[in-house]
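Consider the single chain below, provided in structure tokens and representing the form predicted alone.
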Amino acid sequence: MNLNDTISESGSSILYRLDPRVKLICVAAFSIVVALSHQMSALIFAVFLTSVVVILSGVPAGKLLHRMIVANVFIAVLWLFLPFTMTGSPLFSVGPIEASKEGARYAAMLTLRSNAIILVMIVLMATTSVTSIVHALTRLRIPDSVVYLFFFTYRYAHEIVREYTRIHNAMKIRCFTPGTNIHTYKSYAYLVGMLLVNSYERGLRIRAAMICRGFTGKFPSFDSPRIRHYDIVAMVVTALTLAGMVMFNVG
């Protein structure tokens, strides 16, 4: 199942009727810019006009929170380290082990710089299809092996999971309980070996398909997109926010 099963939904919202090439070239300027701030401003402005985004998206407030939880959990281990680890003014101590201002300033500065780009890739995967991401990468001259790198990686990835869930349950079912010691080492390197084998024999297998149906190394499209009036008008107000931004780092 991917991130437009789960999310996407009526795609009644403007967002879901812009251009995907300008959908791209706006969020890869935006992604560029945030993370290239240095104001807590300038990321504060950013995750704002991200959940401002959401919203006239209309993805589900309560899967787009699950995914939101999932990114948080690792960026919370930079708050266990940060804080002690930079060198700066004291902000507060827990026995021996003191905190800095200067850490803690750069985790909350991580935190924003990181949700304002997961929160703006979920709006272009929910309200894009992969389909349509790949043929706007096509048409942006991005290189053929790239764009069919990413397509197969995100169709696939899921696969590869369920190859791993089955011969994990495999083990299960053989009594197979993990230890520190020899057998389990082994076991697992017997599963990852197994997974490499599967999934390398998946892809002849894809590829054998793909032949046979006329493949010649290029995905066919069907319909001409052109850029209307509200792609222009998007591009302009990303335009003249990312302006904003970096006036908001340079100040």
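As the structure is a prediction and not an experimental result, all values here were calculated from the model. Positions refer to the first chain, counted from 1. Here, rigid core means the biggest group of C-alpha atoms that superpose within 1.5 Å across both forms. First, how it differs from the form predicted together with its partner chain.
- Superposition on the rigid core between the two forms places the CA atom of Met171 less than 2 Å from its counterpart.
- With the core held fixed, Val123 shows a CA shift below 2 Å between the two forms.
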Second form
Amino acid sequence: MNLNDTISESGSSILYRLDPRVKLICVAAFSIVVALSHQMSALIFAVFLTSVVVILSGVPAGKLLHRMIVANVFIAVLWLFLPFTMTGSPLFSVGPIEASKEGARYAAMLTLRSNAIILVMIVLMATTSVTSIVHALTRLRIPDSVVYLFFFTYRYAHEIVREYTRIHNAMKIRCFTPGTNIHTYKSYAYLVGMLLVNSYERGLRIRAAMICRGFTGKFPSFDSPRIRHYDIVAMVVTALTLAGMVMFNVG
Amino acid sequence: MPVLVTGFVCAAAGVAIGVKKINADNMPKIAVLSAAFFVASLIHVPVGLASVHLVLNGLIGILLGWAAFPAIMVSLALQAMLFQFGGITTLGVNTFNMAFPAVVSFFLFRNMIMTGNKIKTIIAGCMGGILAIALSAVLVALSLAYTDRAFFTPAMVILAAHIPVMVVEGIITSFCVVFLKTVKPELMEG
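For the form predicted together with its partner chain instead of the form predicted alone, what are the coordinates?
Time for the whole complex; same chain goes first.
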């Protein structure tokens, strides 16, 4: 269980230097347009664009591929159903069950759509640290309590994973073998309970430590929130390509 | 598209109510449960030959009430960003599908858990866990079926696949509630 937040945080490509706000807005807008696209041409265009962005970003290929495989497992499951459950002109048949062209086309569009969104998300997370995302969210007028909750959740998630591994190892050392029985479920329930108790107490300590060090409920930011010329260029390019994709869908 | 918009609006309403319940004092508790929801998806529990991962939305609902909405939304957003589960466009629908059942469990079973004896706590905890998953599975199936009729069969499969999850969650939520009530009553309050 690994909770690496970024694939590689230090890099030199243009995408590392873009303002996090610009990146968030562009990714959100792109995701929405792609999610609503229903033309094959628009989706192929989207995947092509994201591939260009991936190459520009310089994110290591191996790690990228690993994440793609994880994300595509669910899509693979849909491929098992969609071609067979949608009616239409036959493509091929397995025994008495017939696969339709419409179903396969639909599944292909779904694959393209998901992968385009997944790729930009990976690039966003690989080139932006969670701290700068927190700052960007505050500047984008997301309510403070939601942003802090986001930050603390992220902070505690690491602790909980570590705590889980610790308790789970302790169970394994004591010869705990999970099975389908009430003992297993009871053990897991107490594991979750202990996880909550320990993390809650640690959470209070982290909070107390932050208050001791002068935490006033605000996260000061040291990097200047200035929009530079390449930020504007990125926004314009994104806006133009999104307009292009909308045209693909309409025309 | 209508499903995405409806989900977004309903989730936004829930989050708006939930955010009002957050203050400096209960922030650590909410964040811990939000993080626990995030980590629960990594904990696999065996069921027969297969295994299911924990969801824990019933438990989170019982402990947090309306604050389950922001907690679950934040957690799902992190999952979307770090693991590429779900996504940003479906965040609204997913939040509602997970958090609404949590809040329902809160209103139906919270009182019984807090005031009842051990037997009542066990029963209410179990029901809370089962109901939250059952309702979530129905909501997910409905969202899929309304998004496109092509998803009808996968939606039914998802619904059927959640029956063992319901059983596991019911048992685990029940034991967990009893455990927390004995070991750390502060976590149960407020």
